[in-house]
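Let's start with one chain on its own, the form predicted on its own, as structure tokens.
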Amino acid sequence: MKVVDHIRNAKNTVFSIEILPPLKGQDIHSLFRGIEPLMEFKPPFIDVTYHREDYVYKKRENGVVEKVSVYKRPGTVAISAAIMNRFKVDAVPHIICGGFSKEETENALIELNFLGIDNVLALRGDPIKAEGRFIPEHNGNAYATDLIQQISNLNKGIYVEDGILNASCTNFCIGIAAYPEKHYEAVSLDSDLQYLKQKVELGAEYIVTQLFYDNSKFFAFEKKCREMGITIPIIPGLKPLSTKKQLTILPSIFYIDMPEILVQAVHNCTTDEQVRQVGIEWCIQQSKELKAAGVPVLHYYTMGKSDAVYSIAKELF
């Protein structure tokens, strides 16, 4: 079932999670063990992230330094199918621009369609660390708008290759990401919202936000979206703090503001366990306020760990 259908059919706010594929070398059972406790809260869908290749430099025996492509978390498509089979919920694999030609993207979408997966989250994706800025693949999609257009075309039976006879149409529900505090590359929030609106016009059916810790930022963002005529569901994305280090790491990665009261509470902690409890309580209060405001879904970034999210969900669902 499509994400938007789950939202339409729900009487109350829905619980959902996002998981990471296991690191290469780990088995899928460790992933299942993280998901199983959270099934108590009946998530109708689970997001599965995609991590593009990175590069490392390895010195060979002859002294030559070679640039080697490395995939640290492979398996998004297979994991999506495994989750659907084991837990009987819908999977939402992330599809990114980086690292794929349009032909390769189309083939991946065809595989997802054959597996009965009809939800995708369309993202540009991050640049390779060594490159510093995003560089599209040769004959690939440069922007999320290009990717959304390709998926929308496939939904209409329009393939990359011309002249395919009796081409079948896919039926993907397309989700997109948004930044309540502005994407770091956007010149302003208003210009960022213009691109968001363009994605909706191209076929996006729902929005999932990047993590945030100040609900006022989300409510202001939601209000601006509605004023611009963006009417599709907007799902807040949440992640509980778990270590002191995240106070500086998360703002530098996601370009978000931390509320001063949260910062002070974390500074007053002497152990990461205390920080974890502060993070859980803050996220519970965030979630309660968002739920009271009628958000369609509360979407939690588990980062491969379920304990904190379980404690939060226990208070809400």
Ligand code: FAD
The other form holds:
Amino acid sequence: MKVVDHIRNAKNTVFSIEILPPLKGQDIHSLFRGIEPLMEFKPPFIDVTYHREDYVYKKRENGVVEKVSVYKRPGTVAISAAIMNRFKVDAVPHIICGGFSKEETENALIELNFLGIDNVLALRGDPIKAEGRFIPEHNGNAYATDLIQQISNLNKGIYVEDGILNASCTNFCIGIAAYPEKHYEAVSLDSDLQYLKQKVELGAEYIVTQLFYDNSKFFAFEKKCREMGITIPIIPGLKPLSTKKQLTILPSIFYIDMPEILVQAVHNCTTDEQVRQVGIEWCIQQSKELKAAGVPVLHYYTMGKSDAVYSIAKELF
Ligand code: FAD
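The form predicted together with the named molecule is what I need now, so please give it after the form predicted on its own.
Whole complex next, starting from this chain.
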């Protein structure tokens, strides 16, 4: 079922999560063990991230240093199918532009369609660390707008490969990303929002936001979207803070601000457990305020750990 239909059918705010495929070498059961307790809160859908290849330098026995391409977290499509099969919920695989030609994207979408997957989150993806800036694949999509156009075309039976006879249509519900505190490359929030609007006009049906710790930023962003005529559901993405180090790491990775009261509360902690509790309590308060404001879904980034999200969901669902 489509995410937008889940939202339409729900009487109240619903719970959902994003999970990461396990690191290469780990088995899928550790992932299942993390998801199982959260099923108590009946998530109608679970997002599965996609991780493109990166380059590492490996020293060989003969002393030669070689640049090698590695996929640290493979398995997005298979995990999506396994989750649907095991938990009877919808999976939302993330699909990115980076590393894919349009033909490869088309084949991946056909595979998802055959697996009975109804939803995708369409993203550009981040640059490969070694490259510094995003470089699209030869014959690949350069922005999420291009990818959305391709998925919308496939939903109309328009394939990249020409000459396909009696082509059938897919019926994907397309989710997209947005940034209440602006995407780091955008020249301004307004320009970022113009592109967001374009993504909606091209066929996106719902928005999931980057994580944030200051609800006023989300509410201001939501208001701007509505004023611009973006009417589709906007789902806030939340992640409980769990270590002191994250106070500096998260802003540098996600280009977000940390509210001063949260920073002070974390600085006053003397143990990791106290920080974890502050993070959980902050996220509960954020969630309660967002729920009271009527957000359709509270979407939690588990980042491979589900115990803090469990404590939060227990207070709300
Ligand atoms: P876009 O919408 O393409 O925007 C990228 C930048 O270009 C923005 O600054 C925008 O303002 C500008 N822009 C947009 N369209 C155009 C255009 N047509 N012409 C010129 N400029 C334009 N990354 C992963 O690799 N895997 C994941 O699973 C993943 N999941 C995510 C889930 C969520 C909810 C979020 C918020 C992010 C996720 N990301 C993931 C990270 C995401 O890939 C990066 O933030 C990436 O840098 C931007 O992706 P986007 O889809 O927002 O890009």
